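The chain below stands alone, shown as structure tokens; this is the form predicted alone.
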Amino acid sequence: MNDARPHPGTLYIVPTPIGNLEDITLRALRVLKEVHLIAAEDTRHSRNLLNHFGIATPLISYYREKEAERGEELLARLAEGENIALISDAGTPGISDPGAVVVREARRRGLPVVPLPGACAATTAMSAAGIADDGFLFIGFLPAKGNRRRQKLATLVNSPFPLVFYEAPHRLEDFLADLLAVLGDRHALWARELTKTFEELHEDSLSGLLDKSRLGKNRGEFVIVVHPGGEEEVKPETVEELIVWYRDNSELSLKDVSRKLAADLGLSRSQVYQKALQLWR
């Protein structure tokens, strides 16, 4: 007996510009052309992108507050058989961008996944930092709440590893003032609107780059690459300090403070102990 099942269509994850509209593969505009459907973060943004290369391919609208719900009508397109790009309004989509919610499931269903290369803002801001370090650790976008932002960035306080974040241009200047706050006055730069008409790379200290950012004209999209800080950093000092910090800005215990912090620092539980019992009154 045949089966009669269609053959399951191929997802393609896209990259498209961050910027300069001829930053796109000539694959990723051979797929956008030949697939069924594509799966856009906002339509009416992409149509600017395939009127410009002539592309007609049908659009449906994929953003973050209906991808659950969006991504079940794609999965179920796909599995009839239809072939979908996935794009998102700049660089690759599921990085810090919608796309992995439907890409997760499509893998867990056993249905064709494609990633294509292509542009990625983090990539394009790292390798103009000259950080010749093995490895980065990307972060993207903190949370927009101050206290949630600091209890993110105090985990990062000794990572060996250069940071690199994503940041609006209307929080550019509380961001910073926390980056500072919390790691400490380090080497960084900041790429403004890359590949764009009006890009801007600075490099500065973070009190540098906050006092800029305090001249109130922060356009763009903004990636923030911190240096990783020096051993001076971690000082019995430093431990009291993220302890008062834990203290007053998150919900932990004292035990799981001393407990995150040893493991984080690298010190022994009970002296890290010792010093919250001290201070956590």
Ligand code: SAM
The other form holds:
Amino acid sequence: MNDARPHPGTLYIVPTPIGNLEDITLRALRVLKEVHLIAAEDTRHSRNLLNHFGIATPLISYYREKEAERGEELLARLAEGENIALISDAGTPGISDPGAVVVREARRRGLPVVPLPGACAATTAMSAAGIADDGFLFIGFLPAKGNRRRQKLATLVNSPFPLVFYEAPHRLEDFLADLLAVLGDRHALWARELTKTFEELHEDSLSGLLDKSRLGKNRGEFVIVVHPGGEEEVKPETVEELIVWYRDNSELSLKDVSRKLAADLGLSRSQVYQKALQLWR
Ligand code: SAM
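Would you mind giving the form predicted in complex with this ligand, to go alongside the form predicted alone above?
Shown next: the complete complex, the earlier chain at its head.
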């Protein structure tokens, strides 16, 4: 960006990593270097990230409680020709993070808004869910209070789409209990600490996940993907049933299913593979 500033400036929406610092795009790094100002949810947190990449662009704080007020300041500076990058603590701004207010208002005022693609916990988890049908419903955080949360969940019971939730670790057990109570014992994926050292993808019924959460090892960040109702409420029991279930409900190859089931059930991989060969078509 040269000194003859275009008028007005552009608001860039810039995703940052959700754990692994390698998950930032070359374009994001360039934009963060070139803009006049970076609006960040937590400036101290973001300064560490920017230092890591040798970026010295000035920071201004932009957090949920000050969205409207700080938004006005950003809009004024955009109108004066400053280019501004909006970032959050992790992932994509505006996705269960501040951003929507200033973005909406910038577009309403005809100020250029440029969203960059990048890290997002919801799409990262969904990509690992292995659900073949198109579409999913991103819910993000439900209300923290049990009765409001259950009311909201009740509106989702008949959704034909997989549901993608964010939840804080200290609320996970109560949250899973509510999912089970309202949605029934559906199949679900627990995606913990995505992109980080202790990343964990664990698929089970909701009752299985609830049991797991009761073991008390709920540290870190979670995405929970719940399969639509009415398909897998009857849990397959035998290896043959499991093979057929994965054949019909996942994108996994015959080899991958054999490997997974052998590991999950502690069986010989070649034995499971032979059974799968007979059942696969
Ligand atoms: N804007 C972010 C995004 O694009 O994903 C989401 C921010 S929201 C405040 C934080 C929540 O996202 C966490 O409580 C957790 O549910 C989910 N999350 C963020 N990073 C994650 C990770 N590395 N693994 C699993 N979930 C994560």
